[in-house]
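This document starts with one chain, in the form predicted alone, laid out as structure tokens.
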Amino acid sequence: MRPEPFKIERYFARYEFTTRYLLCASDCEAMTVDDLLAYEPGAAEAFGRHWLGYTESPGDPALRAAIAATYQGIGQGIETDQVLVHSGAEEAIFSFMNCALEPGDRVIVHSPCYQSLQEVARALGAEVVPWQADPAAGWALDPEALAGLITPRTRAIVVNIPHNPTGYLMPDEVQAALVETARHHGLWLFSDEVYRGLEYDPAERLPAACERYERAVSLGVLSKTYGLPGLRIGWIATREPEILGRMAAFKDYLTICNSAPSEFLARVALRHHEAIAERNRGIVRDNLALLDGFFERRAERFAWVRPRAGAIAFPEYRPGGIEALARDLAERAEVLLLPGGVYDAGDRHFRLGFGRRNFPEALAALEAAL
């Protein structure tokens, strides 16, 4: 297979490390080996005596079981056999690809997207058709539009909530009707989740696909909503065996098995994963309350759907050119933008990350540039 270039890891190749201020990171604000340590009294110790011989290929079985416990409580549980552990959530998305797609297969996926899970897809001879979604409706999906996508040749919907670049986070009832959907037609449901925890209103926190539908995949990463992408470790949670069975079997020819440290690490974040969640959610609303009389000061040039959930939002440069702005911002300024292009979606908008804590400073750089 070959795919296309990915398009935001080459402008990030460019950019995101020689510019000084990030303003478009889709991560939360990360942290030292000694602060996540600190989160737990004897693990430093523990640390420095811990093994670094071969894992387990699928996952040291108390990582394992930490990831099946952030499942429990709104869906259908999900047990320590049922994840799967990756290398990121890079990994996991290639791996489902190649395991359950064939050339010629029809995929649907939630568009504007992280170009991956598109892209694998297309690279393997699947035909991807893009289940849009609305900026005029909030960036909302339409239900009946995806039934009116669905062939004898589709093989699976792909869909990410809460969304990246958008920050849409669907109703419940949506949800509800996709699985009913793809239970409906026996399809796979693959659902990126990796913000999944970092909703603005805990209450409006979804089910995970996996909890819900006996076909789905759901995608989770420690890098988003906890700020700790150094650690390279995700994952994937299904209740089908047949899935489950071809990526772990896929995955001896990528990793194999994942590093022995980002385990014991990613460990002791799990045990913690809600006061780590709260810590960045709380660095996200300061920085929404200034991104709102940002957007409400420069109404004449930007617009933006305010978003429910995650780091990131897809403002709109009202008079286009934003890849010429991100350009000039980022030469001239050092504040980097990512223009929309690398999500197919046109010179207009634009990735905005607000999930760290020198936010106001970038901010007020951006401001004085324009």
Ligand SMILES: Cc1ncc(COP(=O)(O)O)c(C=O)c1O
Contents of the next structure:
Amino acid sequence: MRPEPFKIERYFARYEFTTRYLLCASDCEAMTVDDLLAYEPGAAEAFGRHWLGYTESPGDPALRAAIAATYQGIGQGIETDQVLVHSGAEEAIFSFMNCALEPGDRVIVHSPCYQSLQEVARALGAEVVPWQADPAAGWALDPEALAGLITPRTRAIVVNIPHNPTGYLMPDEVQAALVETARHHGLWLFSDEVYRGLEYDPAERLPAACERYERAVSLGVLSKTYGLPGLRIGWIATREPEILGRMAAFKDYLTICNSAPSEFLARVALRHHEAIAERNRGIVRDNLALLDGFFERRAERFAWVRPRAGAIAFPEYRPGGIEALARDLAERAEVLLLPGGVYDAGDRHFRLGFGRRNFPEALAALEAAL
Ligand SMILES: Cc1ncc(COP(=O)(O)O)c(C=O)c1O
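Other form of same protein, the form predicted together with this ligand, not the form predicted alone:
Let us now look at the entire complex, which starts with that chain.
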């Protein structure tokens, strides 16, 4: 297989480490190893003694148990052996698509989307059909439209909830309808949940798809809600043993096992996941309040669909030409926006990221440059 270049990654490769104000980062504020170890007395000393041998291929059992415990236990709940740890979310996406799909299969993908959620399937020879979010309806998904996209060749539905890049969080009844459709047709449901836990109203948090549907694969990671992307620790959770087994065997040809120091640190993070998520929800809440003011002041040029979860949004630049504006802002003011073209979503929308502590300064730089 030969996937097309990953447009977001190519864009970031050019600007991420050279532009002063990253106003489109998808993750929350990271921290140092010392900061993380400080969450737990004795952890720093234990880290120094941690063994650097190969680790267990499916993931350290204690880490898998800690991940399983983060699911609420709706339905049958998630057991330790129903979790498979990966190198970030990205490896798990690549593995799932390779293990679940055959050339000629039809895959329905929540769109616009994080590119690998569709591109890996396409490169494997699957037919990718968008389940299009509606910008005029706050980027909502229509369950009836989904039902109309299914044919006998359909093998999987891929969704991203909460959504990158729009921050859309589907209501419970839409997730229920989605699960019913998938169950009725016996489809895989791959649910990218990398922003789960960053809902602004905790009452709106959905069950993980794997808790609601026996053929669902939920994707989680420490990169976004927890702000620890450098650990490269992601996972899938599923109650379906067949896909779990296939993905475990496929990992032998990918990273084989995870980084031992990362697994140690991930265990510490997961033991304190609520405190870390709350720290990040606080940053996001404060930054969103600034964004509300920004869009109110500039309503004639920007249309703002306020997200319901996550650390990113996808506002519209009404005059169009966001790609040229983003290039100009990067070069002239060192402010980085992510134009919607990298999502094949036209030249008006752009991704904003507000999970970082220097966001107020970055937003002020944008406003001054505009
Ligand atoms: C929706 C979504 N899924 C998966 C990933 C990949 O995550 P990671 O970088 O942790 O592998 C990202 C990263 O931006 C993402 O936004």
